[in-house]
Ligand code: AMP
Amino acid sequence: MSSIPLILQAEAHPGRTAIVDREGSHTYRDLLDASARAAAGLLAGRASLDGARIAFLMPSGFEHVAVEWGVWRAGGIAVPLTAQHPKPELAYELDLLKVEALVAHPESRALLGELAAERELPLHAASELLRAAPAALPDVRPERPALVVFTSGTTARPKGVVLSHANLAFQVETLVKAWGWRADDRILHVLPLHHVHGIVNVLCCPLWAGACCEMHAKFEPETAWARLAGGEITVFMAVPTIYARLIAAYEAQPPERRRELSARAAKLRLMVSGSAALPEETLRRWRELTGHVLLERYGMTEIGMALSNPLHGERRPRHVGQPLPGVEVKLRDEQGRPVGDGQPGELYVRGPGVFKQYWENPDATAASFVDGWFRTGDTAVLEDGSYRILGRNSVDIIKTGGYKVSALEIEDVLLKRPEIAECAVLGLPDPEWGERVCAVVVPKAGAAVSLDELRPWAKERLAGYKVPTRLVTLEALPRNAMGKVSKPEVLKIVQRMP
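Write the structure of the given chain, one chain only, in the form predicted alone.
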């Protein structure tokens, strides 16, 4: 009998629909049977994989989940890959983890075949694993490593975050309770599955609760709107970029269709935004369209979710709420001293969901913890009982003229300009000020943005030291695999300019 918490939960709902994908509907019994066969195929007669890293690349859907669960049930560590990463980055991940086997879908077989051949690794076809003959499976304890997910690598090469089954169970269970998950929920899943947002929040939570996860291989605004208005979906979670694209698709519809979409989307139980700061203008417009005040929360690869706005109660713009049950947080200054309410400080987190180590990187692990508290590297402020994230210390906190300036706050103001579609604010080295505030903007079609017009307007809304001193316009902002703007890449572009 398995001791993996998520498997134990699934065994309580055998006849319910677990996953709906492009191939059809699949029950929890289907998922348990398929994952058991995948585990047997990976074991190939062995008693246990004993922590072997197994990497896999396949579209979002039943097979992806069955293979991931199969790795877990065989005693291995799952390594989900993404086709959005270039081959050199995938090679780096495989080599760092010393992956022992790869599992491919037909769509990824050519790419994984090359990577496997170069490393003389076994390459399994997912469809064959799912048809393997049943076999005895090991008892995998909750404290065993379950998953390696890579950080975004904003300041260095990505690090492999090791999450145990116990870490995942805590992260999922606290969200299920906080967000009121029920067995009759149905979530629309349009996010990547190599990131904790897609893995934990949008996949594992419904499967823990006995609910249904409708999985789409990619996000398409028109398809997503059709499902949100279809009457079956009760929960939706996405990143701010997706909400912005949904708003644009909505506004392209005729008036009658817009009214229909608004009325039906209003019936959903819960809508959540995360993985990046939600612009206040997006929050306001989505509320106008659907009646929903998006629930913002805060988390990281290393900790899962730590802070959340309430399921019932006030959700304040640009705030991420309070600690989730069982999670402790505190704010500290650069010397590690406590800061008071209303004062910015680095966010420290402690709790059962926090990871224990980066893969084979003891120095980075040691540097990330102080007396058992994980240093997030994010600056936050506590205001009237609710936390507000000011930004990532490495890319979002600009030190100019002796002040610490939140790039996220400036971006939120600039996005209120009607001619600006997107923006990224960053600090450029300056011998006098330390850093200068630079605004990189993408104008809306047919519009132009002028620094001479922007600065006096911004000065009325921001303190003088926050006003941009340089303006750069681009046709598009570079993004990572989660759709989040990559500020290191933006900075490289700006630094190459005269």
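Mind giving me the form predicted together with the named molecule, seeing as the form predicted alone was just shown?
Here we give the lone chain, stripped of any partners or molecules.
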């Protein structure tokens, strides 16, 4: 008997197809059975994992989901890792959370094997766990923590956001209702599974509704187009960069194929964009191509989705709509005072979807709440009943390809290079990536800095999307009256450059 809302929902439609991946089709019964076995294997005779953190690294697909649900059903906290993170970043995550065991797929076995051996942690093979003998499972209450997802803040190291089963259930149920999820929907899943967009919106929502999630291990524009035009997919959700890539791939097709893609994509029920501002040009072009006005919504790791344009009714360009049912929002100025309509203010959010804490970081947790309201760090404005996001309060947060990145984390790493005396990392506006990571550096006397040398070195220490794609060399960094590096001034200098 389980009290995990997502599991209870799945038990209502055992015979339906839950997941389609490169191995084939898997029913809800398969998922319940495999995850119960994985839970038993992880428990190994214990009554409950009691909040132990279990980290896993697997390609997107049935086994990934079965392991995640297995951790939940054993009473553990799931920690989905990503292959995009280099070993030092994974090591940081495992150590911060004091992970108890790791679960690997053959593709990640060597890397996780090293990480496990260095920490004397057990390493399970996913395929074996999913075949473990069934055992009695604990009753996991909804208020128990379910998941830790890492997010970059303005501090140099990422923080672990702890989401409970109740948080997830609220976030999912709200979206299922707001976006009209049905059991006969089928979504194309091309997003990473270590962030809430891929976990909550694109995976848990269909599984809550008894629908089918078609999981691809990687976003690849031609394959995605083939599936969007294949006649089975009814729902698609992605970050703006992915829509930009799809538009480019469409434009590379001969006219006849384009017409076919357009006609077929027009038949989908719903297409959603989020995780970063949707450029008006992308919205316009996508509408031209497919007839779909992308439904733009706003969310964050700590809160799930907060604001959404309507399923039925006007979807206003550059706006993210209204609060989802059960979510409260308000705008405040720097002194915490209310701001009027049409005035910019920081967006505060409250509701059952909002996380309780950053992992073992009470100071950061306390600093992000005021009287029970979560401070998002985003500036927004309410215009004619619809919110518009104006940007982040901090220049040290970059959003690139839908990933949130701390400029300070990258600066910390770059400053380890012997030839760099000073550096300032910025997000440069970019039509494809939203922002692009740019490093502005002051070389040490007599030294030269080259992007070609820096990138491979940085890739061993930072995830690919955190590695600068542009390098600017200056003799000195501009400073403000307090003597601190002025990033707005640095940005102005870079933008004046050819």
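Numbering follows the first chain given and starts at 1. Take the two forms, find the largest set of C-alpha atoms that superpose within 1.5 Å, and that set is the rigid core. Quick caveat: nothing in here was measured; it's all calculated off a predicted structure.
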Exercise. Looking at the motion between the two forms, would you put residue 62 and residue 283 in the same rigid part?
Worked result: yes
Problem set entry | Degrees turned by the smaller rigid part between the two forms | 143
Exercise. In Å, how large is the C-alpha displacement of residue 395 between the two forms after the rigid core is aligned?
Worked result: 2.3
Exercise. Supposing the core is put in the same place in both forms, how far has the CA of residue 463 shifted between the two forms, in Å?
Worked result: 36.5
Seminar exercise, completed: When only the core is superposed, residue 491 shows a C-alpha shift between the two forms in angstrom of 7.1
